[in-house]
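Here we start with a single chain on its own, the form predicted on its own, put down as structure tokens.
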Amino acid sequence: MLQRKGRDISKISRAFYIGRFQPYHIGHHTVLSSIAGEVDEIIVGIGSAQRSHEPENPFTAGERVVMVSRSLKSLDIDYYVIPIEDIQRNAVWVSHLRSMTPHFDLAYTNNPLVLRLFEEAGVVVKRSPMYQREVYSGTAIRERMLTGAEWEHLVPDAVARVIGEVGGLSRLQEICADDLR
């Protein structure tokens, strides 16, 4: 029997999760950390990968993925982290991931939509656990970035760091300036 950390590596299970991570959060972390005591590895989805530089979608793909990698370093869990962009074609979204990514046996969501399509395709879904919704929200961080309030303790110190590296703050500052000045 071929074994990994104790495993028997020929019932790898394998999940999916998918996020716009815009940008990842303690939420976000804490539910993959509860995804991790569930299965072997974990792919996750960077959606809408093709946007950035826009006040809801300020962080590039790349960014996102650094944010989610360094962070994911944490949990004892194989993982790949993979941009996804849009289609706009709801029917072949699931063979699009699959096209994507390596074979899942899962994939854990909250989004009804997303769900369905993922049934639709004859994946097995699970919802993922959801952690203080109202306070680890993208919207509410971005928000927080923008008026000066504290933020960088709903998000993961490595993400923090990105931020600051690839001038994050700054970013979404001057994208969300009234252009009439």
Ligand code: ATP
Second form
Amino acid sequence: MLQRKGRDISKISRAFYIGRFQPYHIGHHTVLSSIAGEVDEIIVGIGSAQRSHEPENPFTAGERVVMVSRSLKSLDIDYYVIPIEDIQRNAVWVSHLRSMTPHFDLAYTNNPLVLRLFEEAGVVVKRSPMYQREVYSGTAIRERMLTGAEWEHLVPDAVARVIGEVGGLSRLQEICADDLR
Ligand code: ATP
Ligand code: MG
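Same protein, the form predicted in complex with the named molecule this time rather than the form predicted on its own?
What follows is the entire complex, opening with the chain shown before.
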């Protein structure tokens, strides 16, 4: 019998998890670390993939793929990181996801809409708990980047490096600035 981690690989369990990851932070990473202990493979969906260069969505899908992929290297798990564009039609959102991803057996989320859409589509869903939400939130991190407060300790080292490489701090500050006179 072919085995991985002592389990029959013909019965690999694969989980799905989605976020916008603007940016990917320690809260997300804590959730994925915990999921990694429960399944064999994880699919991470990069939501609102088409959005970038906006105050609430400063980073491109490609930049977010690198943030998540490099961060997950430190976990003992096989993973796929897949950009998912918005379709503005919630009723068929799960079919849209499925057309873009490998098969998954269950999904983890704490978002009520995502939970509802998966349940209506017959997907097994597990709740992912919040980890220190008052500290680890994309909104709070972007706010810190704008005000010059420290933010690097709130994201995995790999994410801070990606943001540095792409000039993310100045990008966010410039796209939030008033028009030039
Ligand atoms: P934003 O403030 O920009 O919405 P966010 O921190 O909520 O950013 P998202 O990419 O929107 O991050 O979230 C993806 C998923 O991760 C959501 O279901 C969200 O509830 C969850 N999440 C966000 N912060 C945490 C956290 N600290 N612990 C656990 N899960 C979190
Ligand atoms: Mg959010």
